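A single chain, nothing else alongside it, follows as structure tokens in the form predicted on its own.
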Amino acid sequence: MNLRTRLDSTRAPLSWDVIVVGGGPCGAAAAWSLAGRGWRVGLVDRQAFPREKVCGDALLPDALHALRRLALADEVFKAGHRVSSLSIVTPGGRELRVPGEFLTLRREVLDAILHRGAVRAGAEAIQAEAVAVFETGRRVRVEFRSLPPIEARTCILATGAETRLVQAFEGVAPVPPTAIASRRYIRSGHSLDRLMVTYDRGLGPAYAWIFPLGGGWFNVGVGSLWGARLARDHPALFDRFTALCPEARAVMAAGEASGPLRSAPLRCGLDERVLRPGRLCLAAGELAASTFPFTGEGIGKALETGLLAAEAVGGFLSGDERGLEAYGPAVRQLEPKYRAYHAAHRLLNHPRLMELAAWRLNRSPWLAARLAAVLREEEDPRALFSVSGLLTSFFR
């Protein structure tokens, strides 16, 4: 009996231990963790997988670490393209290269792998659009546009930048998106062996990237603050970038675009107010603004907050009435990293200081090693993205 038949054949809402709304990296990670422990998990998404997703398609070390916890790293690495260097271009045009372990993979492929992993672990996929989530006594009820409602003992909301469902909870007012990013796929004969992110002042208050995907494909994109004038004209910003940046010019000159420029909002910086919208519901991933400022990287912390939410829900389902309360403090332990990336982002308002930092990073093996360790999340980023960290490098 399939899911729709089961839903239609009973008057009472079908029940699970936990409903995860949102089948992207965050939701899939949470569903994988809980289903793997034997809990009945419904994994809801309005789209079928694989499905297109606007993203930079780059996986930094924190995402790779989370994928190893999910036992999916081998499958992802097999499908992806390995890159061993990240290049950051300052507003003044100074290029800083940082070695590391990076991977690029189209989100439609990555998300499909994660979703399949959750289903293999035992989660039941539900393709439907959730229109309302509310608590009734000791249960959570999820209502759909095209299916009868379902109930669960608890719920994890992982709907990305879409905040509609969480706004229905009393007292929850998520911050609006903080940035907007746009990307285009280019197939090109140009060779590039590193990830590139540029904050060149010629772009104005914006940033841009070129990420090689392997097989001659590139993800080329631009981003700006939400509500800024540039956000309303990303096609022009994209054209400016591909004319201004030598590597972007070379990629475009030797290739052709596949499909239009596509855009999506970003929620950056960690929004603690939505972590627990109700007594029985948790919010994770980009819904809780888990994307990093400065880099716009969000997959790693989406996975990590999904796993943290699953840990709290697992405790609650096992009989710990206060289990869900552990989630907020666990996520707050990530705050120092967000404050550090906020500090790095503020450097963009001080070009001379940023140029000095880049100059020192290119000349100080000690400082360069600290940056690589920060990207691997082996060192507190506050020690690097600070004036004291910069001054210390002169004595190392």
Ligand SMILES: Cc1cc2nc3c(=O)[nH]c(=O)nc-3n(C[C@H](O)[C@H](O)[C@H](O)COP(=O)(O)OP(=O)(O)OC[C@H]3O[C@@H](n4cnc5c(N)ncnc54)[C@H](O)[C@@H]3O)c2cc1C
Given for the second form:
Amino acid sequence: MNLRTRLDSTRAPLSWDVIVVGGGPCGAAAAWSLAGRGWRVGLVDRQAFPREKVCGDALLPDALHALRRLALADEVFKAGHRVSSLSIVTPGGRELRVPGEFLTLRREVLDAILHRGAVRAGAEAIQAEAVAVFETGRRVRVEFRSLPPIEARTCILATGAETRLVQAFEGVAPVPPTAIASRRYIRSGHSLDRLMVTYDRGLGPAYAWIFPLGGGWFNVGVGSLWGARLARDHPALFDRFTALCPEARAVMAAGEASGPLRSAPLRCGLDERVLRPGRLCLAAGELAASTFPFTGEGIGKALETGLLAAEAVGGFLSGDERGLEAYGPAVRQLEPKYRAYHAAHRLLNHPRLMELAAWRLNRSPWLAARLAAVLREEEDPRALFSVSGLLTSFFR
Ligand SMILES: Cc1cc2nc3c(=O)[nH]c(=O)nc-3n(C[C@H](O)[C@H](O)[C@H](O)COP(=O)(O)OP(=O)(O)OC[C@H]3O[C@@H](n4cnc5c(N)ncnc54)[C@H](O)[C@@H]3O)c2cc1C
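And the form predicted in complex with the named molecule, for comparison with the form predicted on its own?
Let us now look at the entire complex, which starts with that chain.
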């Protein structure tokens, strides 16, 4: 019997141990973890998978690390395109190359692999738009636009930059999106051996990227701070980028765009106020602003916070009444990992310091190795992004 028939034929709402709302990387990781431990998990998304998600499609080392924990790295590596360095172009046009393990894969494919992984582990996929979540005594009730309500013992909200469901909880006021970014797919004969992110001052208060996807495809995009003038005119910003940056010009000259420039908001920098919107509900992923500032990279921390939420929910479902309380402190432990990105973001306001840091990084193998280790999250970013870190590098 399919879900709709089951819902229509029962007078009381169907009940799960946990309902995960949002089937992106965060929700899929949480559902995979809980279903794998034998809990009854409903994984809700308003869209059917595979579905498109506006993104740069780049997986940085923290995302690859999380995928290995999910035992899905092999499948993702097989589908993706490996890249072994990342270039960061400073506002003054200096290019820094950071070696590392990177992968690109269209989100349509990545998210379908993750969603399928969760279903394979035992989660039940429910395609419906959740319109309200509220707690009734010891249960959570989720209401939908097109299905009868369902109930669960607990709930993980993982709706990305969409904050409507948590806003309805009393006293929860999530910060609005912090940035907006847009991407376009280009098929081109040009070849590029690295991921490129640029903060060239010619773009204004904005950044842009070119990520090779393999097979002659590129993800080319621009991002700007929420509320900045440029956020309203991304097509013009995109044109400026592809005229200004030699690599982007070369990609465009040898290629053609497939589909329109598409935009989406980002929530960056961790928003602790939404982690626990209710007694029985947790919020994770981009909804909790888990995306990194400066680069807008968020898949890795969406996966990681999803797994942390699952850990706390697992404890609660096993009988630990205070299990959900472990989630906030666990997420706060990630905070140092955001410091490098906050520091780099702040450097953008000090262009001379940024040029000095970039100049130094290009000359110091010690500093370049530290930066690669920070990206792999093997080193505390304070060793690098501090005045003392920079000074130390002059003696190495
Ligand atoms: C243009 C752009 C470029 C980016 N580039 C990169 C990049 O290269 N690398 C990187 O790591 N990160 C990148 N990011 C950030 C990355 O996309 C996010 O951090 C990541 O998708 C967050 O995952 P998530 O699972 O928390 O949310 P999402 O991936 O947004 O998933 C949320 C899911 O919830 C569903 N949903 C929402 N509301 C409801 C509802 N009411 N009912 C049911 N379902 C609902 C949605 O359909 C969606 O499937 C980029 C973002 C943008 C906008």
